[in-house]
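Just the one chain here, laid out as structure tokens, in the form predicted alone.
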Amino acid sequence: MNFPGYRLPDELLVLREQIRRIIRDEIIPIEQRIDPDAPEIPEDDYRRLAVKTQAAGLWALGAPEEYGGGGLDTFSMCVALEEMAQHRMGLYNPGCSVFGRYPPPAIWAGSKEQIRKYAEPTIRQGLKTFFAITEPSGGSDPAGAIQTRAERKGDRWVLNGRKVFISRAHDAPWGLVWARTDRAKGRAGISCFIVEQGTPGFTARNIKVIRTSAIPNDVTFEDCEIPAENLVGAEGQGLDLAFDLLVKNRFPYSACNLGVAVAAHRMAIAHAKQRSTFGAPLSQRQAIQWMLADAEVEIRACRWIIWEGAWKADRGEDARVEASMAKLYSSEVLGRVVDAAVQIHGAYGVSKEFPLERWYREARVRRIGEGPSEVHRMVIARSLFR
């Protein structure tokens, strides 16, 4: 029996250039006019692309359809992703969101009221949610760390305690957040909760880092009362909402920094053909021609690592240690991409002209949020001695 081998279904690489060319005539130019730290368009240009992306049929592609979305599996996503991410707010903000934007993947869990409040409005108006689990005693363990309270009373549930590195919690209008319910029960005592933006005893105040798209929050919960219809899903079942919105969130946050990393290579290769020194091209140096090499040869084999898994969380099967890989390895490509592209451009590397610099900050957070890699490396290893 011969097989022919792989390749991209046809509507699939239209889609990609679809994508590929409102990111190269109509994001990049946009970028290139305002503040190169700015954490996104302008809303004129977002509406304006918004308008374009949803009448050719682009908007919300991941989304279920029948929740206006274009139904896309996780692989073709990935796909889409790796095109969006190529600019220069695309680590944080992918295509500036004028593909739409998603609620947390564990909504789907909730009432079908929920589901009409919530997720349904987030699809259609692009809007901006939240996930809170990460808290100062730590984020890659839910299961000890959380120590956030949820106490029913009566028709209500009443939320205290504090959460760190919450990304838009300052200005979405509502997200979801983890709290500890029954402290008795350990792992089956934590539940997820809806809560909306001015609810009284919630504060989200920003914290300060090198990104500049999906700031995070320091955000307190102090008597927070919310109705007893928000609890998602039953009771004790969080953390298993937890783990399963963390591994369907790898998958497209390891696409979004693989199309960074191919974008940062382009850009060298690019420089390294125009620039000379010494009377020749970098690109017949061979110290170049190797750096090139290496990241060509890395780009490829984090591309499969991700389909893979993608493939295999698309099955139904458990893709916990293939998003692990997936993670770990695309997030320190980027990181050794991005590196070797600055290099090459010499100072013009680090200058805010070019998207480099901001790659580059943003790349070493990107070995931390969604998981650090030791953690990955872990999960990774104890998969080995099963």
Ligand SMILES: Cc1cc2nc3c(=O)[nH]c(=O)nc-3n(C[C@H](O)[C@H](O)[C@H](O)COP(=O)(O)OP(=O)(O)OC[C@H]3O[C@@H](n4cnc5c(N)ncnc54)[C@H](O)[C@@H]3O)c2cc1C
Contents of the next structure:
Amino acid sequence: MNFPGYRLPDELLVLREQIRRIIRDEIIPIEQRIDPDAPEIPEDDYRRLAVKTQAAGLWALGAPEEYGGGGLDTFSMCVALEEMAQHRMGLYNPGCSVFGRYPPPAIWAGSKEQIRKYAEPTIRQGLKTFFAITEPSGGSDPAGAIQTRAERKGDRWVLNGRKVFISRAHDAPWGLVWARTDRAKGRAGISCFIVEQGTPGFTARNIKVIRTSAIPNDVTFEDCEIPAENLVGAEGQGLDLAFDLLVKNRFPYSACNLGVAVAAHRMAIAHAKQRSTFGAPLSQRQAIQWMLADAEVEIRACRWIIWEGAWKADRGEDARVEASMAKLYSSEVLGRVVDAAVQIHGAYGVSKEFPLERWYREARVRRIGEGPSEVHRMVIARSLFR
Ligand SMILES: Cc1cc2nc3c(=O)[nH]c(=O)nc-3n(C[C@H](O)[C@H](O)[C@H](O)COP(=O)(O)OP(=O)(O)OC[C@H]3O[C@@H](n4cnc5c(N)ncnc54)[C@H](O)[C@@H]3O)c2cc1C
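Let me have the form predicted in complex with the named molecule next, following on from the form predicted alone.
Shown next: the complete complex, the earlier chain at its head.
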């Protein structure tokens, strides 16, 4: 028997090239003329490019077709996002959102009416959303940490409590909030709710962090009343929804880490070729060659870990451990590759003239958000001792 190995299908190669061109010819020139810390591109540029990607069939590629998306599977989205992330604000705003935005995955467990009212406009109009799990008491272990309460009063739920580091809660029209509906039931007493911006009793205040896109917020709920029908899924099912649906999302998330690592590595190679010290280009120094060789190996290994896990998820198999591996490895590889690229660039590496400085700061957040590295190592280790 012969097995020739794997190559990307032609349609995906074409798609990848289309995205690459938009990033290179449209997104990067805009980023070069605006504030290097800008969270987004100017609104008129965003609208112009969104019209263009919609016309080209590149809008919301990963969302179901019936809701205005492209219906791509997780694997194909990983290939697409590796390209979309290769620009200055690409880690937390891939493609500057001109390829669309997605609702928090747990909404797909909602009713038809909730999907029609919240998920569909988000996809069709590219709206921002938020998801609120983390509290002052912690984010790694929400089953133990969540203190925010939701009490049923007639045809309403009343929310009281506080969430922290909630990205985009100040300017997204709606989001999902996890709250305790039954203290006695522990993990099974946490439920998920849709909360709209502007609901009385809901306030969001920006928290300044090293990341300047997708600004996080300190969010309070003070007798915040929402309709009973804003419960997503069944009462007490909240954490299962959060974890099940987040697992699949970890592959596209990891693909963005990979994309930025690829872009930083490419810059480092180009710089090493043209920069000379002590009479020879940096590319001829073994110290530099080894940094770049290590980065190349890690990038390729990272891509296969992501792809293999995404395929498993697309086949409907349990890919929880693979999702943790992809998230853990891609965020750590990203940190190492960007760090080496900064070093090779010398002072330019930490200058805002280049995207490396922003990637360096934002890469640090990737080892904490969406579950810190230690928690993913714990998930992987548990699978070894089962
Ligand atoms: C910029 C930014 C944006 C964010 N956006 C959101 C958002 O939109 N929505 C949201 O809900 N949350 C968000 N978060 C919160 C993020 O998910 C949490 O920071 C993360 O889950 C970790 O929780 P924590 O910070 O409370 O750390 P803790 O849970 O207090 O953990 C602290 C540290 O302890 C270590 N640790 C934890 N558990 C273990 C263990 N079992 N074994 C060994 N070590 C361990 C890890 O090193 C961890 O970093 C955001 C965070 C940041 C920084």
